[in-house]
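The chain below stands alone, shown as structure tokens; this is the form predicted on its own.
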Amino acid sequence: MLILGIESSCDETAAAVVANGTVVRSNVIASQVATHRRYGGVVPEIASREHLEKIDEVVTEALALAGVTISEIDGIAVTQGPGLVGSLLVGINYAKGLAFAAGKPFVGVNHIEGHVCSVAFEFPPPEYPALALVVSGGHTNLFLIPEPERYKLVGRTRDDAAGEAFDKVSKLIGLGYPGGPVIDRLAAQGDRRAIIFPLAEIKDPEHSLDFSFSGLKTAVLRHVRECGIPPVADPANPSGEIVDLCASFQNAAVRALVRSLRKAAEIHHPRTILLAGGVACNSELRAGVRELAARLAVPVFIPSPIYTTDNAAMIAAAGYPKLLRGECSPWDMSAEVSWRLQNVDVETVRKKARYRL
């Protein structure tokens, strides 16, 4: 079964093709980071206009490079949020007309469940019960996934989420956006027990595995003022100082996501660790995670950094076991901006979806 994708929650316009939701045929990217990286993050407003310019080209070029057309395509799975509503938007509408010349059923996604089905295409079919971290610019949650396609919410940011906590102390010491990836590439050089900065500690007993990442950025603001750091005129020399701040934030940043997680592996007794999204790509987290999954003796699932980042195969993946039931969207689906992936089951699903065209 062969299943379009199409993703563009936010600044990433995407389309792929997927088999069976395992092989990945095509898998195309157009990324608006250096339209934004002026602006220190995502415009909306421009986001959606740049959606609307690439996304025609974007899906004829994951159709070409599988070798299909769309009459070989057997569904369409799209984003439907949450995210950017503009953005989702394009995305959505696209899909409909697509779908809708072709006579193709198509289904809408939420792109978190997206970014936990990113494991698919490079390993096995995860044991259950499962605990899934999921972190981005946007989202920083923790679920606990009895069974395939069923969630439930065990944690979650209060605050910033962690991505977003990266790109503004980015910003603040002049690094620029996005600010995950430099201040991993600095904190390699660094000592990150030179700042000992403060963790979080949720005292609510009922919501002790949720993440605060506010006060973290609020520490690393107070010290910059009170040392007097200057922001960084040359991104590519910065000072040791500097240096030792991102090993210090990332570390701190880092050892709150996996205190949430063993705290939850602790409860929960999972048989398989997922971690997923953009921040999946941090060299220090993906490590911490790895390490702690081998002191519990449970295997760990982190995908290549192409499926953490948003894509257009993960939202195929997603798709593909709705459309192989039979499901489809109705045409009056809309965006779902503010959509949680919280106790979502198949039954849920199929009582709120319509059947094939």
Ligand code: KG4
The other form holds:
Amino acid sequence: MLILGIESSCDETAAAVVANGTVVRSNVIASQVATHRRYGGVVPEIASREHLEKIDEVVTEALALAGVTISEIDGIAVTQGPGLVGSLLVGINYAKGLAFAAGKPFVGVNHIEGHVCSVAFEFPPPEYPALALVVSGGHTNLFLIPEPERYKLVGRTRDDAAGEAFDKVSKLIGLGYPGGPVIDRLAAQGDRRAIIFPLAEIKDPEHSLDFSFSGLKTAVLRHVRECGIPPVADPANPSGEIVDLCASFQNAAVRALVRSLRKAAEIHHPRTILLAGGVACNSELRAGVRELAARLAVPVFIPSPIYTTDNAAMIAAAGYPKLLRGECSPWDMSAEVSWRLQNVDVETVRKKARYRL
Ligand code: KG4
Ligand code: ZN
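Structure of the form predicted in complex with the named molecule, please, following the form predicted on its own?
Whole complex next, starting from this chain.
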């Protein structure tokens, strides 16, 4: 079964062709990072306009690279939410238009479920229950997955997402947007023990797996002010105190993520651990999660960076089981800007697709 995936929830316009939910035939991503960088973050209005300009060529290229025409596609999966409303609508409306014109079924997919499914291309099917840590610019969620397409949210951020914390700290010290890749690079040159940032403690025992990153961000801000650290003038030549700050901040963020993952694993005894989302590109987090999994003797699936950041192959993979069983979203489907993937079972997803959209 050949699925065309379309993703436009934030600042990447992406399309991909995936066979049987696992084999990537093409994966085209037009990033808007260069456009948004000068504003220090994603500007929603500009993002939707750029999606509109790019979507047709991105989809056309994805089909061409896969060596297929739209008539050979069996179904279209498109990100329905969560995300920026204007951006989501560009992908949704394009997908609907294409589906209608070509007489193909289309299905709306949860972006976070897409991230979870990004492990589908380089690993065997996970063994269940699985534990998935999804860490991106907009989300930090820990899911227990008892079986495919069932998600129990066991931990989430109380404030900033992990990627957001990287982006805010980066902005604060003059390293620009997006913060994750540059902090990751500079941290490798610094001393992670130079500044010991304490980890947030979630007092509520019912939510002991939750995360909180705003205190860490404030601690970085305080440190910068107290030590009078000037913003970085040239990222190619950072000072010793900046690289130490990057290394110490990154270490604190990674320790917090791995700590909850460890606690969750001790409670839920997963048979596979999955790490996904843009922050899963982080070298220290990848190493930390691998080390934890080795200690627990649980297989760990961490996709290549091209699949952990936003892409449409993961959306096609998430849409595959739905299209395979004949699920189809209605023509009046709309964006679900804050669609939560939480305790959702197949039936709820189906109902949601019918009533809301
Ligand atoms: O999944 P993604 O592409 O988009 C969202 O759905 O948000 O994630 C983007 C986020 C940004 O916050 C970016 O700073 C972060 O992922 N990121 C990283 C790294 N690469 C990207 N964070 C830490 N270390 C990295 N190497
Ligand atoms: Zn994402």
